[in-house]
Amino acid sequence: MELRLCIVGFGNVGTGFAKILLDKGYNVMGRGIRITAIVDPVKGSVINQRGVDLAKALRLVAETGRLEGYGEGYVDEVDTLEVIKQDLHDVVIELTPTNIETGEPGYSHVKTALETGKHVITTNKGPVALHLYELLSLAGEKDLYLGFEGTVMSGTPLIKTLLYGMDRGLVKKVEGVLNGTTNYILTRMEEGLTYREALEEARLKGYAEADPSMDIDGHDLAAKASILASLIEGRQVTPRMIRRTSLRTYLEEAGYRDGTKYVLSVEPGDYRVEPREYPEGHPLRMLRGVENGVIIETEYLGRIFLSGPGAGREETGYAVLTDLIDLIRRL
């Protein structure tokens, strides 16, 4: 029987996913997909029971950067909670841009999707550091299923390593560099490049926005120490609950200093987002670029230290990928 998905947003993660699923004939673990609805604020939407085509779907996009020219199931503009609400569609991919002051409408969307009896798989970090207890308890309640891997460390299976990997009760402690945009500026200026030469290098890169404040900041940073504490505790933390040091304001106080890192640490009840200096060896100060790394200390067995790419279009739609193979299983 075949699954029926809706993507939401089709920018870097829906372009990424829906070439992964054209690379795997539109199959994952011997079940076949259907796209029925691609639906994009910016680009246009298509809507077509009987399956969207990924393949001219993506060249649209490549080509006029819109879905426009699609044909039959073409629309300009669609109101994406009566899409949602549609029993066109099994799951709902929710890959819209992250809002961490109020999590819409990446928010409204999942809960939509669930309220009215969609699986949901999402990448989107709003909703999740918001709402994740609220979110899951509804999840329950309609026995479906709640994917978010993608939220923190791309497609590294961090999230589901908490999850699945080890009783919460006996993780002491997650400490972590995962925000390439800060840990590539960082690698840079420890090969001896300014601040300011390292953040333009990273705008040109396509690594920092033309406005950097969600990285640099650590906003971004304390997004992803919210979803993590919120599963190491079992309840609902919170980004305003995170003690957040700006990188930008340390390095135009401080200057850089041999070995620093920005990184976030979580343990029961102390929440953080800070730069810290790591000595020669350490597997944080190893990093380099925007890979990504983090050091899950546990009751018993231990450190234990996961790295790798922390973003990327193919690589986050591949977090996609891990969250449907993950909801099959169940089904």
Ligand code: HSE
Contents of the next structure:
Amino acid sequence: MELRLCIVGFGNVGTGFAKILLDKGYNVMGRGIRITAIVDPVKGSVINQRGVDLAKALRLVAETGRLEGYGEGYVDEVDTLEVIKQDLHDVVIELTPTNIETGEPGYSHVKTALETGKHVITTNKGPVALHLYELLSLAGEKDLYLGFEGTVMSGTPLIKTLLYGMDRGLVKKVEGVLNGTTNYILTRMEEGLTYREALEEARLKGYAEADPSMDIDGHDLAAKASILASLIEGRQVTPRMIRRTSLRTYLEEAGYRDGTKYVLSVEPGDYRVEPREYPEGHPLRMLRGVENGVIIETEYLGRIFLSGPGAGREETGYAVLTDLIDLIRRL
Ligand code: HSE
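Shown: the form predicted alone; wanted: the form predicted together with ligand HSE:
Let us now look at the entire complex, which starts with that chain.
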């Protein structure tokens, strides 16, 4: 039987995932995939239980920035929660932008989807950083899947490594470069650019969040640190519980020195986001540009070093795909 998906949020990640699904011919692990709705408050929405044509949707968004003109099933304005509640979908793919203060609107989307019996896959850091355990318990009660690989390190499988590769108590520490924008800025500063020039470049290349303060003041890293700390601790750790030093303030006060990386470091009872200097040859110092990397210290296995893309359309779309594979295996 086909798996019916509702995509909420058709921005960078939504379109990246749609492109992957098209490439795969609407088929994952031998299972047919049908998109029953795409909902986006800015671009408009398409709801069609016979299936949304992703090629057409992607073409329209590339050409006009909107889904208007799609034809059958197009709606200018919808109540997203009402669409999520409908019995048209098996899985809700929640890809709206992160708000780490309130978790909204992602939190309500995820909660409503689970309450009305849908599996959920999200790349939105807000609901996971603030309410992971509440949502996991809701999913557990209803025997539903909640995938959130794309919240940290895009499709590079850090979350799956922590969740499935090891028993939680066995992870002693996670330390890593997990914000592509600031690593890009620091790499370019090492090459001689000023902070402002490097930030402008990161913006032009589309790495930075819509509000670059999320990256350079460490809010994005604090959200990621809280997700990783929650997994290691086995209970909710929120972004406010992370000791955060702003990279912008650090550079203004201490200036740039070679080997500086903006990292998160999480171990039981101690969660930080701060600039650190690493010696030459250290694996974190060798990460260039938007590349992410993380050292996981374990009880019996010693150190694991995982590196790969940490942001990007298809890179984060790949995270959704791997969660979908995980879900299909469980079904
Ligand atoms: N702005 C973030 C980064 C996006 O640069 O890493 C991915 O979370």
